[in-house]
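First, one chain by itself: the form predicted on its own, in structure tokens.
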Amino acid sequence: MQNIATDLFSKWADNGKDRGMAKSHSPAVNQILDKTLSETKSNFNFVDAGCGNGWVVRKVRQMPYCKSSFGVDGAKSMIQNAKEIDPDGEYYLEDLLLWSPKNKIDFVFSMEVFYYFKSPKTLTKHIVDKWLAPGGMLVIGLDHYIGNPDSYSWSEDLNVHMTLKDEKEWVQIFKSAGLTSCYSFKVNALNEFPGTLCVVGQLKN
């Protein structure tokens, strides 16, 4: 029987692995945010879907036009760690497929999360319908995709479900969920690593 991803991540948080994940993902996340968010010249609110210990939430909060930044995660210990680091921050222990924010979001970000869902299309559609404000952007980063062969064994290695798709399929998921201006790019390519795949889409105003 496969592990539930949120249980796995909760154990990782208990063991302090969340700090290592933040450090290893930081170069890719910085490049993604630089490309998609840093040129924003109007006020925005931000949510990290699958926020871990909240390091991206805290990073984005420092940006000049950010009016609010908070995180949601299904792993109990990740949220506990986030609240210990940042007691005044907003962090919600929730199932991403069931939760929706009180107010619609201008910028939804997610790193290394969507492929843990058996139907990423369902998750994407839920976020588009229930989370995103008109004109809002959904931006995700993925290291597990067809085109990064080293990632193909991860599901078996960790005994947890992972949905393996290629770049075009991910972009199509965004389009079919009702997003426009959909595109993809890669960041942080190193040696044999082809880079983190980033997929971007926007909801029409």
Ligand SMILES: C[S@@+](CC[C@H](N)C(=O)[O-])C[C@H]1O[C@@H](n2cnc3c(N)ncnc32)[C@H](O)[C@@H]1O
Contents of the next structure:
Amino acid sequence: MQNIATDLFSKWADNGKDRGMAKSHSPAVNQILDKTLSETKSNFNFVDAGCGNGWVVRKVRQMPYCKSSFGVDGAKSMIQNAKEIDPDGEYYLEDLLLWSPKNKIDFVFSMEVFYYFKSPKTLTKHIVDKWLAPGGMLVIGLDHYIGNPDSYSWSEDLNVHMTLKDEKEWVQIFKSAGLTSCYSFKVNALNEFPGTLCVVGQLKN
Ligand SMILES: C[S@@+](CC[C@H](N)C(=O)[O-])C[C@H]1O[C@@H](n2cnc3c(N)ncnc32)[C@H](O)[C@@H]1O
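Could you present the same protein in the form predicted together with this ligand, rather than the form predicted on its own shown above?
So here's everything in the complex, that chain up top.
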């Protein structure tokens, strides 16, 4: 099994599939941001962990209280595409587990990324310890989870590691990494699709 998701996604970016992914993820992401960030009435900085071509970074940058918005991704061609679209934007080619920001972040977002890690708990703990500012929020979206049967074969189909967990287990990962006020909800449910699972947690002030 190919273990490195970033190799797979770099190839996707070479073939322009980053744009298709942005399009297909955007209804869920819009709803998640509406529920978690859009009402914010104080200045915040934002990072998209596993930002792909950076489309969410650019979207959030337009929000009135956003002081800064940047993206991190481990796929070379994703970051190249992001910089081509937005030469003045901040995009870092880094492994999420090895990187940490210079200044702590108020809002860490991640769409369709955490399950590529063998230990999502280790990634969550790293973000809690090294990325989040006091009072900061971690918000993730997932389509591969127990409860969405169509996603169960994805790891085999794409030949890449994916960690399959249910909603309660994801919330428990957030709690055990030290986050409080943890909760989950689903967005964008359609016909047979049970929706994108969103998990939210906050670091104490
Ligand atoms: C399914 S894509 C989602 C991209 C973007 N969030 C979006 O919605 O368009 C998963 C992304 O996670 C990135 N990724 C996976 N493992 C990573 C790691 N260890 N470090 C950094 N990025 C990683 C991949 O390179 C890829 O761009």
